[in-house]
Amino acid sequence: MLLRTKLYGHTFEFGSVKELLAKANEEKSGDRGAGIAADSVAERVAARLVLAEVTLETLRANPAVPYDADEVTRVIDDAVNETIFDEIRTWTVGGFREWLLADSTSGEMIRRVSNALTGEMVAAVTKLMSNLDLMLAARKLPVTAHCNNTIGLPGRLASRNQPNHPTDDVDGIRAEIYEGLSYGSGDSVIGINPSDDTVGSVARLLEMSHEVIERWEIPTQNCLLAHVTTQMEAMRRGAPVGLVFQSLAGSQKANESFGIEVGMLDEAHAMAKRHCFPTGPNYLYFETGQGTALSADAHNDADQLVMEARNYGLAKRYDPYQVNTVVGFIGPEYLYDAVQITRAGLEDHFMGKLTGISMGVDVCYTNHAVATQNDIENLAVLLTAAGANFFIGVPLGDDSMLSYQATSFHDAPSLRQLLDKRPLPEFEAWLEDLGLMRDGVLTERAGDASLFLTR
């Protein structure tokens, strides 16, 4: 296969589809560190010119990790709808981009085609899009799911109440839950990152958070972001689980570094459908992030964006309630500054929606990244306009357990007010019953967590 073009008198040639995809990627410090990024802006443009003429059939035939060597590749490729793929196999990546952005192309049309896409196809078209393209295309693609409430409806923006505590103190976490609820955070999930991953500690926090949900009749669900096997054992012992969580990566080797494999996820999914307390039918919660496979030396010389797109193909197998990319969490070694974090957040949200999953973003950064709170607020506004399903809410935007900066309990209400969004419908009705919200806007009672000490 000849992957070559001439640009301003200079010939650029790429040795493989994988190399071409990497060179076409936006600048990312992780790709640069891995030695696979374009050497110049001119080479990046040349790669995109060549990539625009590559067919979707060629991308399917050249996965980032070979089919016989990787179960993630097999999961994604085996799920391709062959009837639909036969209709689009000859499309070029450039033509696919134009089709996605055309006013005549509806979300329903894109949703049908998404059933014939692999991660490499999703990543390739993403590389040819500007930030505004990514927003416009994602906005066409609402994806809904239901656990104890309905996420992803147009005009709605949910918030995960993330009440982390450095020592898993039950009273401290309960107080954070109440504070978040008082600002309207928690309709996505009350999701706790435990510092202690033992079954006993996880079960204790599941029981406490479930008791809060039951006492206050909150239309939401709980989740402990422990390893999936710990949650499974907690379920076996009778702990009340709302969503089952696991971090994902885009290759079998990277997932093995997490201590997971597809059979384990299949078992967890089946167990969730039997034992989780909400009505469902969507019971899984996944987190991802560009650089995950690279950080485990399990990227197979593929770029961060391609490996991230494969995460969403794997996640789709389980029809999750929600997925989010923890976009700036791994650090500046992979996404150096606010420009790269912003680009990655918009890319990931679009790719998740194009794949067909309920997608949100943890708009965040580590303290050694070249970014500020203003930068992530900017990204949150862009993602809200693009139709993101949910964001994270932590007290004051500063996670005391994970030591990173994210969106706060205050941010979701501000974004809702700014861009005419509301909480999830069941949760909004609950907030109104408590007097915390009226006509989609928080009342003067909002922020007073003492309300939850009255029973």
Given for the second form:
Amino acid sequence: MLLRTKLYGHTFEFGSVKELLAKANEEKSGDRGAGIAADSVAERVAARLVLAEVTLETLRANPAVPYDADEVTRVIDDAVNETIFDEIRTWTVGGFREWLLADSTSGEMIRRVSNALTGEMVAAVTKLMSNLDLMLAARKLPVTAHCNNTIGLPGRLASRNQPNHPTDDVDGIRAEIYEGLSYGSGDSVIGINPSDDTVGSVARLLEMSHEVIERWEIPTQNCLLAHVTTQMEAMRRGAPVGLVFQSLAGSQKANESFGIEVGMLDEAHAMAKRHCFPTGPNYLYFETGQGTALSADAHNDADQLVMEARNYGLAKRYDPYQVNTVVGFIGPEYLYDAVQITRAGLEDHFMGKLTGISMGVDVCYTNHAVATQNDIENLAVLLTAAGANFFIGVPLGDDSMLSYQATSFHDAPSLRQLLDKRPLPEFEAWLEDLGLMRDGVLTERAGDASLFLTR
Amino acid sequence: MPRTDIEAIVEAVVAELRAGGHLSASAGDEAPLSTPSSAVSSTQAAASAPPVDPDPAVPHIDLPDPSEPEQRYAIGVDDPSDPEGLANLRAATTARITAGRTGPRPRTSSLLLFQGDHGVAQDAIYGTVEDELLERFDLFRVATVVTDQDEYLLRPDLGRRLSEEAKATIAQRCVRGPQVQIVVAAGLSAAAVNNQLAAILPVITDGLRASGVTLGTPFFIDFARVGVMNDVGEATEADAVLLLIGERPGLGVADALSAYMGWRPRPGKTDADRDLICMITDQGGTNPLEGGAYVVELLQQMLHHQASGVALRQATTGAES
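Please show me the structure of the same protein in the form predicted in complex with the partner chain, now that we have looked at it in the form predicted on its own.
Next comes the full complex, this chain leading.
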């Protein structure tokens, strides 16, 4: 193996495909902390020059974690469409980038090639793309899914109503649901992060959110983002579940740190199809985020972009209704500041779409990161332009349970107005029926949660 | 605008006013500061402000604190369909609801309060735990291999490893093989330890002792991450380790404590092997007295089933392992 280039008279040589991929990555504090980042900006560019000449079959042959040692690698590799892979195996990463961006390459053509990609290929081409490349290419790749409504259609932007409460107070969460609905948030899902991960507490919130959906005949679904085993137990006890949720990571070892394995997810998927109340057929919801595998010391010396891309390959196995990266949640040790968070958000959205999953983003940051609300408003605009399927909505951007800031109930209608987007079609019709929205704009009645006390 | 320009303009305006007889020399110096301060609403403040000078070039603004509950939880919705109902919804949560809108955007007051809360949280992150508090609870201080706050933020892996010095101190000072070893760390919020520890720690120690559980010698760890529990477990040979650690600050709540617990934590154990009670704070979370009681209950279950995390959940729900 020889991976070498000269740049401005200096010779740069890389010892392995994994090292090359890591050094080609955009600057991330996580990669630096892991000791795998490029030592200089010149070395980063040199790595990209070499990576641009690497073929897709070389990437398939060099997964971040060996096939025999890792079930995530096996899930992704076993799903590769061999007929299509034979057509693209000799493509270089540089050539792949140009093919993705060419006007003669349609979304349909890319969708077909997606069936032959592994996470390493998806991450590799992402490393060669600029921010605007990532937006333009993602915009070509609408991915739709259906549960009780249709997510991912061009011209649509959904919002997850995230009514978290520090102690899971039922009345408090219901009040936040009403608030979000009054702003047109909730078409992606009414998705609650419970503070208490016990079956009783989770079932109680499932009942309450389902009752709101039924009473107001809302074309949406509910979800309790507890551990998947807790949700499975709730289903066994007959609780009304719309979407089944789990956080994913990009290696078997990292998933073990979440207490999950592929067999367990398979079982959850099968159970969802038997128990979930909505129409379907897409019943799963996953969250991911760069740095997750590293934080569990389970990255196997691969960079955080590669590990993130592998999440999407794993997610695809379950035809999820939606997936989002929680991009700025993990903290400055992985994504230091607004520049890195912005880059990661654009990368993750593009990689999800290229993999072929219904991709949204929790555009967010924590108080110890070098970022402000202005920065995530910027990123939300970029991602809306890139065609992101959904964002998170929390009251005025402040999640009172998870202690981080995300996009707000106000942001979804603002972004829709700014870039000519509408809520999901079934949900928009519902908003119009209630008199909360007209021609894509909130009416005078909107923003008044007490409207939902009248039925 | 450069400061000198502003000063020049102010001087010129004041001089002009004096020349026109609108302002006495002393009033000109004191007027902007002399309004009586009180926690009245801004409209009341405006109404009661002494009309020193109606000239708009001399602003007279003296605001109540918008972070106080009265203003923080003020309803900003114009003409709600059910005002009383909306007030009840407002009272049901500390989340920022019923604040209203202008177009699709937040009102000015909620935008600025958010910015204030974020600013305060950012300013509070780099606090320290008071020595007095540690002395009061007989907590001696050790550290991980991290050497400063920047390294702590950027290298979580180092925050999971006790320093050799720490291991030696623990070997020297701690009871070996207790049923429960309690350790405390600032994590990302020293304020959490400063504000909650005194309330939660006695509840936990009294509760465990009352049920006959043997406790290790407690200590405090500087620059620690949750994963340091594994090293603590190894160093003390405890059956269960409880780590009380400051959470990363939220907006307006910068002092929440988390309680992480694990059955026989040893190197290699992960979050899946741990149990957690989070958001312990008297500012709208689980109050520390209640949180302490939960901790005792969970630790008792853990000791009974000799398991924690996913394994404990499976043991208590009877699900297949």
